[in-house]
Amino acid sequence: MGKNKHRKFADNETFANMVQAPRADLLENGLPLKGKWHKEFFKNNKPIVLELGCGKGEYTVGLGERFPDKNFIGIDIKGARMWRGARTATDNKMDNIGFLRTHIELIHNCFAKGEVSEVWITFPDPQIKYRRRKKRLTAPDMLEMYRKVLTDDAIIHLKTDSQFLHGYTLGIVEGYGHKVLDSSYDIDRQKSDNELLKIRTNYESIFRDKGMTITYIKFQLCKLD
């Protein structure tokens, strides 16, 4: 491990705004913020939105950049990169942004139901071949295990640039009766006046670069009976 990755990690060790658990103890006990999110970390009750995969951290800070009267928390495995977020919110001193450093697929190990209020999925990798399929993060059993820690009209948001997993998802939304609100196949020619998709995250420049379409989904889970 290079030294530049080993001061990364250190600080994040720091950082007010970085929660780090080992895998193991989230299996055995559970995050001991669980149900506790708004009162012992953010001490508001504003609501809480999700990035996951948040990489850097450059939607989970522009959206709290744009939306102060929500609380944002940017979850990805991989610290080196987080630090990122993590140190612009710590010297902008924005108390309204968290990282989490965990696997996605544990989150309901680190949020009570109910705690969440909205998520975003920005540039996931699509996991196209079809053994992967049950780690595309919206594959049913990942829409399934978000509804643990949702509010029950909590909002998904997906961005991305792969039009395979745009469609699969369309599919995946209508196919099992959640709800779509809104949807583009091509966000600069049908959706460039919306705020919400204007912040670019790393991977979204390069793809840019490459002249790749982006688009994007926001649906609903529909409600159990």
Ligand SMILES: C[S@@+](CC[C@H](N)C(=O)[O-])C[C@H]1O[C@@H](n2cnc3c(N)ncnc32)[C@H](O)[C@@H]1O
Contents of the next structure:
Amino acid sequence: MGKNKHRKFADNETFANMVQAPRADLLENGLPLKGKWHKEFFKNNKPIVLELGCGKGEYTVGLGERFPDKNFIGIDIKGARMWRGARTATDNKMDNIGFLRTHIELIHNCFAKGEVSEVWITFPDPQIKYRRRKKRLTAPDMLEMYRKVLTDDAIIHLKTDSQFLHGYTLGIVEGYGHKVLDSSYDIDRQKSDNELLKIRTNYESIFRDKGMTITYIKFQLCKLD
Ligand SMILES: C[S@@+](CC[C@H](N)C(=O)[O-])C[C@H]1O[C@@H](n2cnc3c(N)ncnc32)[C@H](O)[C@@H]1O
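How about the form predicted together with the ligand, since we already have the form predicted on its own?
Following is the full complex, with the preceding chain placed first.
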């Protein structure tokens, strides 16, 4: 491991806003904070918003600055990337920010039903190959797994450069009877007044430099009877 990465991992151990849990512990016992994020981590009752595959956590920090009345948790498996967001939030004394280093597939071991009010999925790998379809972060089974931690009226946002994932997600959302609240195949042309979409992630900058257009979908899961 490079020196820099080693230093970031060491820092991560010291950040009060960073939660890390070994996979085996999560599978066996669940995260000790499950169902207790409000009381024991944030020490308030403000709504909790997740950023899935947060990378450096630009949305977690950017939304945290704009919405002091909400709590934000960036989730990713790559600690060296999350270090950036955790460092910024620590330096700026932002008490509405957390980072959770784990696999997204395990979030139902980390949060209780109704603990999460909103989800941002920012530039995930589109997993285009058919054999990887269950890994897409908006695949039907993934959405049902998110439901296990969401409030009934939770909102999910997907921002991606992938026209494939955008179209796939629209198809899944409509096909499964979920509700599209907003959608754009090119946010610069159609949503240039949406302040929240102006937060720019690391991968967004990389894709924009390659001339890719950026898409967006906002939706809600259907109610279960
Ligand atoms: C393409 S990057 C996007 C990062 C960031 N959202 C951005 O826009 O710059 C995808 C991120 O998702 C994370 N990721 C992918 N699959 C994951 C999984 N199953 N669990 C946790 N993180 C995952 C990767 O580690 C990576 O940081």
